[in-house]
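Only one chain is given next, in structure tokens, and it is the form predicted alone.
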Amino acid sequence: MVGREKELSIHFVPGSCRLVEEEVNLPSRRVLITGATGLLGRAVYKEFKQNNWHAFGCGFRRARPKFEQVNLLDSEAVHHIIHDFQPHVIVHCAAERRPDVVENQPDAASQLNVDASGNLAKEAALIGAFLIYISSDYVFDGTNPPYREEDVPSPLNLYGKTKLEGEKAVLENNLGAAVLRIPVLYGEVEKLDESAVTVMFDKVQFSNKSANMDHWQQRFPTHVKDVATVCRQLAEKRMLDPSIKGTFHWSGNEQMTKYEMACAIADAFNLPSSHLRPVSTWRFVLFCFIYLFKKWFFFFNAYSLLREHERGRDRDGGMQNPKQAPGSERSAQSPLRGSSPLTVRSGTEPKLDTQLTEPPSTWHFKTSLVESPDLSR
């Protein structure tokens, strides 16, 4: 994998075409990207490859034929791939980010987001590779944005908790690693549900049906190409300056609600947006209250019927009395547990003292400082 390798190319001549195997020189700088099949991973792989890096991508379900298939939960396989390739930099994009999967399969999510990340950090430290761990703004509760790197995390959901635990595992096993926290992403998707931004397109395009859109949670949508640029420049800066390590924040500069994002999508595709209905804070709270009340009422009735059934059995020697009036006993509290809605936050930029050599592709970077960092110096 290091130095030179053989590559197949197609040669066209009048009347025929043939495959030719040629030896090609590989760039001296090597980077390993995990999760290279995902939305961010694809952008990171492309960014490094186009900037004179020998990029090696790995994935799992969608790996073949472009990328290497590696199960990150297999510590032996991870050890071999890292020691064979000998990367200078590892960008760890792989994670279980789907909230429903994380909640329904917490052990599996923790194994990938926490255990595998810690093991990867340990293997990177053994060969002196610089590890960039991609984390999330969901490690914060959203009550006091914008957040700086030194602010104390307080995740609300299980996904945020696993990402925070992953951060700790990485930094404990590799003191020279970097954690890059980013917000909601968008970019060139293979399917709409790859991004929390593009997934809204269905509601936008079907204008014959009104759609309620959140218009109070502030988000900072960020293009994956911009994050990929930051990753590459962090890596290049680190190769010149070993002090580049620790926790960094990065996000787009545009502050938008879901409603505003949906309207922007409609604008971009020249679609109507009159069917999109902004839902403000009080309307959202009222909606949640009604939803929870309906759920509580359902469980309350079910509980009452169950108690009525049990009393009927006791009174009639196990036979139910269908005319029995509902009992007066009530559940002490609702079986549902609500949680505060997450207000998505903006992050701050890496604490480096310069400006990007290439301008961001679509969105400006969000920062609380006067100037954006230039990682090229």
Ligand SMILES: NC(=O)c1ccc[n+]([C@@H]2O[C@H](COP(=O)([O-])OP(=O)(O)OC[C@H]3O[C@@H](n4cnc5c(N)ncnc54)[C@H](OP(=O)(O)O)[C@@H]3O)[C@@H](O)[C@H]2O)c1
Second form
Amino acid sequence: MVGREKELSIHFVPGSCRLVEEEVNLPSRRVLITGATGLLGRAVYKEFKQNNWHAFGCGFRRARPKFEQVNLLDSEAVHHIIHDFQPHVIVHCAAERRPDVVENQPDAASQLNVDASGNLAKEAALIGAFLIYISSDYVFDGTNPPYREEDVPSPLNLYGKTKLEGEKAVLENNLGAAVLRIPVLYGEVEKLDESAVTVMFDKVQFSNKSANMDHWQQRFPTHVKDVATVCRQLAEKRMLDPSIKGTFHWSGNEQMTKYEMACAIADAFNLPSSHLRPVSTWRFVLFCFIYLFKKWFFFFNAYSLLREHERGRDRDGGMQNPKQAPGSERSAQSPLRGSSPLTVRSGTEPKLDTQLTEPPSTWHFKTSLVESPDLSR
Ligand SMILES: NC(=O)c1ccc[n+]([C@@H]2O[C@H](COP(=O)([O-])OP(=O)(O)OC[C@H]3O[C@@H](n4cnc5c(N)ncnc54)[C@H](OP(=O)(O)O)[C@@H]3O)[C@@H](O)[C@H]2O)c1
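Having looked at the form predicted alone, could you now put up the form predicted in complex with the ligand?
Following is the full complex, with the preceding chain placed first.
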């Protein structure tokens, strides 16, 4: 059945301008997309709209004028929007996905990635909507790829932990929901730093400056348009078959290092790539060694200073030297703080299995295979 809705449009003819109210047909299948202003959400919204779905996009800071502004932390607003729109499907793309922001604002990130996801799942269950929760390969530690859906996650950083907790919150609150884990994304960006792939463009374009690029961690850069198609096909399949639920992995099938991605970008824009330097494993290990040595040396010096200060304080009968003490504390802490991101990032980047010849329980298909997907599980 097709619904109808009144639409206002402005008609221009030479010499006059009229406001016209028309009844328009609306597709009967309704999808609500959270994070529709983001890198993936924009593609998901477009994909559903172009395939005869009535798509309703929500954003937050960038929502107006195209999308509805809904703060997912406001559970009352979420309740109203879902009950007013009555979607058949919800694709939940909104998240805090920048690992450094998650580390710096853990409570805010957890509220969005975990609590808001659980609440959305609960609301979806109340009206019988199918929820697709977008998750990440960061739920794995990357030590033993490729990963299958049944492998036990073990996130290294806080971002990965919140995405995993988000998965659990969704599946606990909505038994029929789906979790779709995907790797690093690229696509049309509003700013280069929207994607870990396009952000490399700066290093590529300034060819007068040599740039060291990681050439040992294998990644599977995945285009947002393909993930959007996967979401739509998953939703359409589910409308025919209620047994479609649970956890799915999907990624592009090209395996590349950052160096190879940067060369591909240079190629695509007809730019030189001779200034890009591949950094291989042994060079990376050497780099880490020098880095850690420097940090240790710095830490050791700071520690000696601190000890010296402590001795001085003991000598002064517990009185702090106001000039020395705060400085020594800062020096003693900063190497530790500085080294933690390295511990997180130095491991192999997690990646998902992209093989097509997997057991039937896994669900993969090629980036280019968008016409006739095999969604059989
Ligand atoms: N990017 C990647 O490489 C990658 C890789 C694997 C998995 N993922 C996952 O894919 C999903 C989409 O990622 P993305 O790269 O598209 O993210 P993104 O570009 O950073 O977009 C984040 C979205 O969340 C919205 N948002 C933030 N706070 C909100 C709030 N309080 N209420 C409502 N909406 C809020 C933002 O809206 P405004 O901008 O309007 O504020 C934006 O639309 C995420 O779940 C992410 O974890 C991403």
